[in-house]
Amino acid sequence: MSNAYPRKLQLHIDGEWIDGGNRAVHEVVNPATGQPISDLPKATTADLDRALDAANRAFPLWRDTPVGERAAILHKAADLMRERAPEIGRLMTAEQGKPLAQAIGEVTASASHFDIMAEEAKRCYGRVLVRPAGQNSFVKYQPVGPVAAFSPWNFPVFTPVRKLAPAIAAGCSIILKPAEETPASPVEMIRCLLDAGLPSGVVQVVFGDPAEVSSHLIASPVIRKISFTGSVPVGKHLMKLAAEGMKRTTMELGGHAPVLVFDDCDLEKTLDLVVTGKFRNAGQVCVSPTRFYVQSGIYDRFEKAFTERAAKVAVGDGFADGIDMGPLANPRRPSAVGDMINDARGKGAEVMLGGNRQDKDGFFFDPTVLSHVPLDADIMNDEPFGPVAVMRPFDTLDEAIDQANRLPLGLAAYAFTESLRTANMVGDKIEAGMVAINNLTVSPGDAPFGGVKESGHGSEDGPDGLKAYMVTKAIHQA
């Protein structure tokens, strides 16, 4: 595989790589330049039907493949991903914009998910129930069936692997639709699976108009399970489509992560972690630390030191040396983020740093810090999905927890304190699927990843993520 971005991209259906031909195309753009770099073919209705047929035919064969053989293919794919990480990372930086080191790191982290699920599949035990002599009752787990999976552009490899790895490990076939903005890096991940020996038809990769592709796939009786990562409105729409066929869903939707910074925290360590975390991937992270609630006794110190550190974040082309933050991923994001900042400024927020789109080619935006942001500002209620930290002071633990829980979202939350009692209270009281205390790690791969309230339902990763692709069956013998 060449480091050069492919001028022509392909679909993968029923074991065949398919060129554009007469199909409509989506123009892939480099966000660091704003210039087109490739054409991506959009699947036709006939392509989608062919993908459904292939997944339907492959499912019983893959379901009956011994788990050890499935695991061996996943392990081999993980090895290939690690070998090819520099090249896949270059594709990701070209199409998504994140710094190259972060892109390569995403690929290697994604590879570990294949390894984890390969082993989890071997440990997916059923159970035998206690019955009188001569009778047997037991519980077993079986793959749910063909899956339709939809993933976004912010983590072009890491998010799809969370769907591919458990589906394949469980014995399901899967049709994956990655984001049209970032197609090449997930396609190369699929190539690793195929080169590792994954049989034809187990995985298909399609692109196209998101609404058309999702409605067509979800409506098909072939599909038994839907997995989606993306916005709350789109997730709700897909759930309505899935309800027509009573299809299982895993929904990893939006977040707006609160960060509770207590006055007894290790301030320097906290700052080092949260500033790096906030501007990772230009804040385009569903679990990005965003709403900073800082205890009044240290608020001024925290605000000043955070701003000083944020001012040192190096912004530029992800291929350049020494870059901490690349561009936003598409032309929609700078204006959306800018509108939220202007709304907050108009309602009384203080702009401590940044606040503007950078005056150069591409979709670059300043690292931004807003202080004393009023609760009625849009950015305090809607996820900015950009390089913006918003801050407010608090006085008491109860006040901090109330503020953290005030939104209908609940994906990730963070807290920094040296008090065991405070840490325990935060862990118990925060309404979020994941809570990290004195760190920012919420997706280690062997732990469940998912939200509560409007941030979705179901879990990815670990044994919970594997079970999401299986059905529970009770068998009673007399």
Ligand code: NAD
The other form holds:
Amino acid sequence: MSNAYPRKLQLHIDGEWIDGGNRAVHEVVNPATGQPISDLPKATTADLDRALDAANRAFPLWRDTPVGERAAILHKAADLMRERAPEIGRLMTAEQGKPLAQAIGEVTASASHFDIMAEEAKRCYGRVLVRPAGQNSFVKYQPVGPVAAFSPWNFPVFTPVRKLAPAIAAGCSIILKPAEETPASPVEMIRCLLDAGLPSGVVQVVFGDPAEVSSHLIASPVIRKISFTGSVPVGKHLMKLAAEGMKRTTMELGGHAPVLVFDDCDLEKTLDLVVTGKFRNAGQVCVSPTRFYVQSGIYDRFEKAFTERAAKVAVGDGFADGIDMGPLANPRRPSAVGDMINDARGKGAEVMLGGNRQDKDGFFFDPTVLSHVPLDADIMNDEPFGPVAVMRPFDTLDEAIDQANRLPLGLAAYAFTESLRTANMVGDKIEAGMVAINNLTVSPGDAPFGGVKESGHGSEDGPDGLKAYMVTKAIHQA
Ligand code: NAD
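I would like to compare: after the form predicted on its own, may I see the structure of the form predicted together with this ligand?
Below is the entire complex, every chain and molecule, led by the chain shown above.
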């Protein structure tokens, strides 16, 4: 199978694939080489208006399509994605850099989200309230309307699927703007939906200047809901734009996941899980395990064993055999991560492993372990979004929980312990949208996924994720 990447990419609006023509283009770069691989057309204002018009016309038709038909299209699209996962995965590795097996795994995991939402939509029951004979009050859930969705470059297929699946299942039309850095794999995912029979206008895909596209779409009276995955500052900006039209929002923003490792954990099992988890997708994961708080009794052993295992992480081109970690996804990341490491080093952190951009083409960075990192280091406060584990010792359960909760973020948190009491206390007291104990699984698809505090609001996935694309209506009949 070839690694061919399309030289020209397209927009999809109102059932039509649109070539670049004389539109401005964004140059797509392979992060493993730093070389351009394709031109992506940027939508003009007229393109965006056309997309809005198409979404507006498609919405009432799709809303009134029986839920079984909507579900059947999602199931068919899921089957097509599983069939095409090797090809879509190759596009993703070329544009994003992650190892091919991880890219293919992302596509198949995304397919299962289409299946889950297809079934959720059939069971989105309303309520009938208690009333005297002859009277009725109903509570119904109805699709919110046309959606504008913005997804990032770290999971180019999974993050848009989390928005498309519930929107389409609920009966909404949607305009998706995936990240310009990673366009081809989400476009091929959309092709699965279209080949499965999704009617024209239900989904449009646009690219462009992110700020221009989002401000234009969010300001339109057509759009009733905004869903964004990305950084906290951009999320706050989009919420301000959404407030102008009192539009509903789902915001899945950054995290800085604490990992509490207690003396009584199963150390080998914990290390196996967390080292693999830390370097997955080169740490460019909003739920990446990052702030390791390790109980004093095992701190030295944990730090040493973690570092030994991290040193064996094979870094290279995601298409090569036996690679665990590819390059960072774009040229912004090595400098951002490098600056944070230098700041920590200057403030007294010990560099146990790595710490540098690799001296070769592309955006490769060392797997990095920092120990005894002071709390005032930038990296203890801002998410590194890279292949860096930071460690500090703690003594008591209360201290560990205080440390976990000390940031204004709260997306995922992890703990490793064989004590049921400790597990219960951690589960209840940590301020996070998801807490995983003795495992790292926080995206099973049927459970809510989302943050608290500045990590955002609104849940994706499962029944909560579907309801995020619906409004609640009460109907009273006397
Ligand atoms: P960024 O803040 O410039 O962009 C983050 C994402 O938002 C990108 O996908 C970008 O295309 C999009 N974006 C930016 N401005 C936008 C706008 N005005 N309207 C709509 N979309 C807009 O940062 P970046 O350099 O791409 O990524 C760096 C940081 O972003 C990371 O450190 C991390 O905190 C965060 N991030 C989070 C996730 C996540 O899964 N929550 C994913 C990617 C990036």
